[in-house]
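First, one chain by itself: the form predicted alone, in structure tokens.
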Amino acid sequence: MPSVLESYGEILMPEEAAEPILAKPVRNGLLEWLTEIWAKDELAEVGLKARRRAIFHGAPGTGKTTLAHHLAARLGLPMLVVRPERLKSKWIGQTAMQIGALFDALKAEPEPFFLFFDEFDSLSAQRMDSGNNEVGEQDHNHGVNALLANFDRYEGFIVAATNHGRRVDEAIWRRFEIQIELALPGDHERKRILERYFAPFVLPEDRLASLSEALETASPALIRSFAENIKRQIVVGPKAGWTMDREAVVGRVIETVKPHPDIGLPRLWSLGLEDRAVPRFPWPLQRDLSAYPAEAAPEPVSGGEVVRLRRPA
């Protein structure tokens, strides 16, 4: 029987989570949080509680939802992804009521949930005090106040994600004991993302480095889309009768997979097929490094930065 919570968003189970590829500062911050959660009894002995609320902010496509889901999975909890349109209403007072009803439904569940608010700034934008006593402004303020009140009463874990941290009301921001910015990936993280999503194909290290450089300023979501769409071309292109040389395949992908306008264009999209990484892109892709010509197949990059946030033994 479907949970009443499904009327507020999607429920993601722990076994569905993927392990994120994280920059070192983010990885360290999350490991610290998980460690203190697992040490809640020791914290209680010194009069402290493990922190329960965090906000992830940063550019679109940096993996905020993936990271939250991974955290929920490490805690063994299903995650409710609350979308703002499920709570916001055009009717006066209804948004605040919906927020209250969400938290009531969570408390009524026999097992705890990890609560995740997506596009959180839509619900929590700065309260307005224009002096005009506008009904719309008052209703928005009531919604923010409802969030504040319910956050204070809720004992479970809450993570919110926003692309626009500055828009979030200051009092709401302070309710989050942890604030983490998910920046665009560096060179090391870009290589790990490319390796993950090009699999089962592999790229020689020097060609991987060249492609990573061309994708500087790309979000994880864009890097994933680039790699996965290259693989789609490999499968679908011959069936559709498309030209399958390297330039044709890469050209079709960069024409149909575009970066978010707020992030800007990585070099590969600025220069297109003129980018020096294109003629260095190994083609056709192989599943074994030994299948490439010897001069193009140095040893693979050793060591990954796939984060594994595990409960300590």
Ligand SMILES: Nc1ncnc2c1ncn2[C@@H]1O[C@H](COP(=O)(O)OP(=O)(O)OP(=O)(O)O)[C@@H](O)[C@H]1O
Given for the second form:
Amino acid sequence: MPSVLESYGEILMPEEAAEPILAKPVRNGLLEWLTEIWAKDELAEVGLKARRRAIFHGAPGTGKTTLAHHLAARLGLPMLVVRPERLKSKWIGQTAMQIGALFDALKAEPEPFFLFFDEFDSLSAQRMDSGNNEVGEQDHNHGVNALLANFDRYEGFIVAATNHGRRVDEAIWRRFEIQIELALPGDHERKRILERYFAPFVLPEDRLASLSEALETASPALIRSFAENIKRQIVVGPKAGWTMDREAVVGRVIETVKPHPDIGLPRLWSLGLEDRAVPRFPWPLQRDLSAYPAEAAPEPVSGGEVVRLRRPA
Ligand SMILES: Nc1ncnc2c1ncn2[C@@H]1O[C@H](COP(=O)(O)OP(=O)(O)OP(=O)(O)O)[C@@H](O)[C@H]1O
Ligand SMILES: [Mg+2]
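Alright, leaving the form predicted alone aside, put up the form predicted together with this ligand.
Next comes the full complex, and the chain you just saw is listed first.
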């Protein structure tokens, strides 16, 4: 059903959510939060409330939106993704009013919503005072005050996401009871992300490791595009008559999928086809590990004798 809420952003339903692959400390923190929410009645008995507001900060493509949607789904709630540009009215001076109207609309809904503010810094940047009484400045400051007032009154869950945590007004930052940094994935997470997005294809563990190393500093979003573009080429390339050897395929993918300029270049992009992970990339990709040829036995050292490295006496 169309809702007045749709004028503020998109509504994402629980069934469409996917679980992001996260580092253990982040996962534990979230599990703790969910457990607390599920135990809200017991908490109320001892005079406590479950925490309701969290802010996620981290580089683009680290899974902030995915994670918020996943949490909303775990709570069985639809999520409203509020777009700041919808609140920053084209008639300057009305941002505070728009924010008030959004919270009124939420209250009028028969069902609770999980509220997600995307690009939150643009709405909640530090209040300004240039001394010139500028209209844009005033509008922004009134918006920040409106957020503060409405956050305090709102009973539902609010998650905000930003790529620029430092820009967020301090008083607003403090209103979030949970602050989570979504860092770039480590080696373990990169391998799991690669496995997820290469499926149904599988990579032998040592090849996965060498690819993961070449993708150090890549965001999950970049790793996903890398894997999915390889799969896309496997399907489309032969129909389009493209050269399908390993170097041609990997080369086209690294040419067309580029890392976000604010994140350092992963090794695969700085070295390109020269990267040692390229000849180690299993090709053609298989759906079953047993379909890969057995590893060639390592070359024997000096005429078959095994030379052991001895610790000097
Ligand atoms: N931790 C993760 N595990 C698995 N997939 C992920 C993860 N993080 C991101 N992705 C994938 O990358 C894409 C982008 O993720 P998402 O939009 O959640 O990132 P974001 O942090 O919200 O980015 P932005 O700052 O640009 O809004 C999605 O398609 C998502 O499936
Ligand atoms: Mg996002």
